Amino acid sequence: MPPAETEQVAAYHDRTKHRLDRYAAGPDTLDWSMQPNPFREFSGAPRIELPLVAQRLITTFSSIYQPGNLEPQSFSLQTVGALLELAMGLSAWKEYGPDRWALRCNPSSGNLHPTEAYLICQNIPALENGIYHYVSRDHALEQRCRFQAEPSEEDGRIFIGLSSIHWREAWKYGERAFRYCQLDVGHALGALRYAAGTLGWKLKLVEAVNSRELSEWLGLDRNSDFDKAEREEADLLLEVMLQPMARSQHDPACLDILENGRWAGKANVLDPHPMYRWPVIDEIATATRKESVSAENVEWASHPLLASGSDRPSAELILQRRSAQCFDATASMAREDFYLMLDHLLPRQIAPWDIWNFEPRVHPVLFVHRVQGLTPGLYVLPRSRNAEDHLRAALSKEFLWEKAEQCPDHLPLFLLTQADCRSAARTICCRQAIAADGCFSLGMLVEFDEVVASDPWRYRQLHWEAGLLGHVLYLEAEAMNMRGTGIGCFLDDAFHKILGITDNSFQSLYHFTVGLPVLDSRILTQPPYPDRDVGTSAT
């Protein structure tokens, strides 16, 4: 019989689906002046302000994919706030009429935002040992913790926590808000590996910690510094490093904290009258807490990365990722462009992959509307060698598996069916127009009731892997003069039939669509940090 918890996580993803009948359960109405607080702050923490510099980087965005082109820039004040401002921080604010609203590097649903970010330093100049909370309205640290070190040569370690705050999502959305959670981790984390390679660094996953140790270190079981505050669960850590090299899992300067750190700061009430409440999210994220996972041993391709045309400066691609509103229903894309957006969603151990330490789980099915040179119809894109040969068995047995016209060797792209898929890609997204007035929208598959057996934390992971992939999607598009947008509602099971599934074998999780943008000329956008001056050049 399978552990409760896994009969848990496939109750909850059946539960959460969005049905032609009924959507999942969520609130019966929205009052926006209501909106909780975006911002986490712990008041009577230190502060520490941030440099404003990652508009002065010169690293351009095809560089990033090029391993060891880049020489890595110092572990500073400077450069750590560059690596924060270009994954977490604010990149504008937005203003139409009374309203005033923040957009951030970092994307999520419904620009609601419950990733937060956690730095634990060692050895970083004009940055003490301990535990900061970063605070992106702000850009700035809150110190959470400090804790003493043994003197040591070695180079500055940097860890990064991130944990997800479920009541932010949960207000708008309900009950399916955990799954947003987890693809807005998955987006912060793409977020973070492309800063990071701005500067040269690289980010390892931190797979050995556990979802109560990593709790501890964040701070995030303090009972006292919470209080009435909305609760954290803790999401991921990572490490952020100079150069590729082997390290404990278990990090010393992280235990240090639970013996002799001085923690400081109390948690802001984000919503002081919720409406409402969700007890199966809670539920959900006690059955998926990691308790104790290895990494897989993954065979990466060794094919080239197709040459990506854009050597504009990364910081200003990042900076300038928004979600479209509504695209030109009558643009299309190169097909070369299209081959090559979809060339960056292989496994490779180059950004941002190289961060991933499992077999890719997660497969785009396309629904091509104006590709130039491409038959319009439903596609899809197997990720690993495995993939197709299941995708195969679970897949209708009229679709075709035609290689699609003129696609590089290496690069695993099938017609399904040649047809017109714009009803039917609106249909399914919740009748959304940017679905269909895109050049293409695609839905991502998962590998869903083997994994999810394997073990219950996997289903966030799942997760995290779409909404990584989604992160791709969006620079990828901000690099060819178009834009994506992310889709977390959807049709699950309208979306499978279509498609022929008729068991878990592979679930939908996450939507998502690339086009022209037409942009609203009402809106006006302001500056992020507008009384901040940016600082020098990062050297």
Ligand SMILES: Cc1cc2nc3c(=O)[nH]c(=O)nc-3n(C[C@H](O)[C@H](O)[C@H](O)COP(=O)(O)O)c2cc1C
The other form holds:
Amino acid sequence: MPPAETEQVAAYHDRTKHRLDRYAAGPDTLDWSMQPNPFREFSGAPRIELPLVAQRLITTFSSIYQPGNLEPQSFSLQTVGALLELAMGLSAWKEYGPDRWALRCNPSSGNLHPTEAYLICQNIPALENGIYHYVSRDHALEQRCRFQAEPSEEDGRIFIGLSSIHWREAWKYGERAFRYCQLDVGHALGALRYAAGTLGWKLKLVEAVNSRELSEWLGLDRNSDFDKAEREEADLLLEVMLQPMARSQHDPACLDILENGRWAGKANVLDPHPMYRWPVIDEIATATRKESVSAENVEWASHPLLASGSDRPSAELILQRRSAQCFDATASMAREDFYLMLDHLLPRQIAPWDIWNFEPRVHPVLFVHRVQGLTPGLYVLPRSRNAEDHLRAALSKEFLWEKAEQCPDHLPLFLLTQADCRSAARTICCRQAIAADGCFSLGMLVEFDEVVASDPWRYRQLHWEAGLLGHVLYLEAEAMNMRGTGIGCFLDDAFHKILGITDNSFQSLYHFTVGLPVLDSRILTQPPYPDRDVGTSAT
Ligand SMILES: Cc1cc2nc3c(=O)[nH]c(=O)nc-3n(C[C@H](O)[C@H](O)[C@H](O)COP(=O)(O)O)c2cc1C
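To test you: the structure above is the form predicted alone. What is the structure of the form predicted together with the named molecule?
First the chain shown before, then all remaining chains and molecules of the complex.
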């Protein structure tokens, strides 16, 4: 008998599928004026305004992919500020008629932003030892906790914790929202890795921490600080590294000092009058908490990255990243650019995959619409040798499995069938034109039932990996003067049916589209922090 949690994951996943004849359960009506506050704050916690310095950074985008090429910047209020600005900070305010909304460097399903970021800092100049919550609207830190630590000769330490406020997404998307929150965590992970790369830093996932410990460390279990405010679910912890593997990552014991912490701040209520309740979200969150260490021994492929890449400043590309809402349905892209983009999805000891010390379990299936020199049709990119064997067994026996035209040897891209897939792609993506009008779109098949059975927590992890792939595509598209859009709304089994998938060995978790954007000139763009000086220290 599988453990109850494994069954719960399978049941949740199935009941939150969008189908041709019905969408997953969600609110019948939405009152947009009652949207939950997108910004969490802790009243009473001391605040530190961070400097806005990201635009001064001249690191090129391509150098993030060349390990060892960049001298790491030292830890300071400035560089910590740049990390947060480029990963989780605002990138613009948008205005249309009476509506005004903020965009951030990390994308989010429905722009609802359930992901919160925390820092745990020790021996960092101008930052007292403590735990800080990041408020993106103000580019400021709130000091939730202070603790004593022995002054040390060693470099300071910075950990980053991520959590999700599920209600933010559930308000609009109902039961499927847990999936979107997890995809957003994956994007935040990608956003943090590229931001760290811009500073010459690396990030490591702290695998030895479990959900209960992380919740304690981030102060998310403090009932009195949350009272009636929406709770946050602990997701993951990262350590920022100045040097590759400077310290053992299996060492969260250093955080024992937190036990002596003095806490401050009360969380704000985001939605005083919730109209609906979706109890299955709390249930799936509980069923997928991490209980034990997740480390794996991964063998990394050693293929060099395909040459080229953008020499524009990475900060510029990160700050300009947007989701396209509309594509030029006649534009095409060069095959070399297409292969370059896919090459960045292969797991390697290079950003952002050097953060991901796990087997690659997410495998894109692509609807190629308009790539010059490439037959339109359905393609697959198995991201591991093992997966290729499993996919050959699981997908329709009718498929061709022909290596794509002029495809570099190391890039395992296969043509499954020649076809004009535009109509199918649109239908599968909840009839969204962006899936048909991009140069290509894709669905991310993940190795599902065995992985979830091995540890139900991996249901979250699969979404994070999918979000990370999506983030690479977003930034690579910007680097090529194109644009991407994540697609969380898709008809799960309609996609599986096209592929001939009849069981749960593979499931699609996320879709994505890339093309030439058509901009909406009616929407005004305002700077992200209009009342603050950019490029000067706020201290
Ligand atoms: C997980 C995820 C799912 C998304 N799903 C869709 C979608 O189905 N359709 C769509 O038009 N945009 C989708 N988006 C794009 C978001 O609407 C977009 O990220 C958000 O509005 C913020 O805008 P920005 O990406 O330009 O910062 C998705 C984004 C994410 C991260």
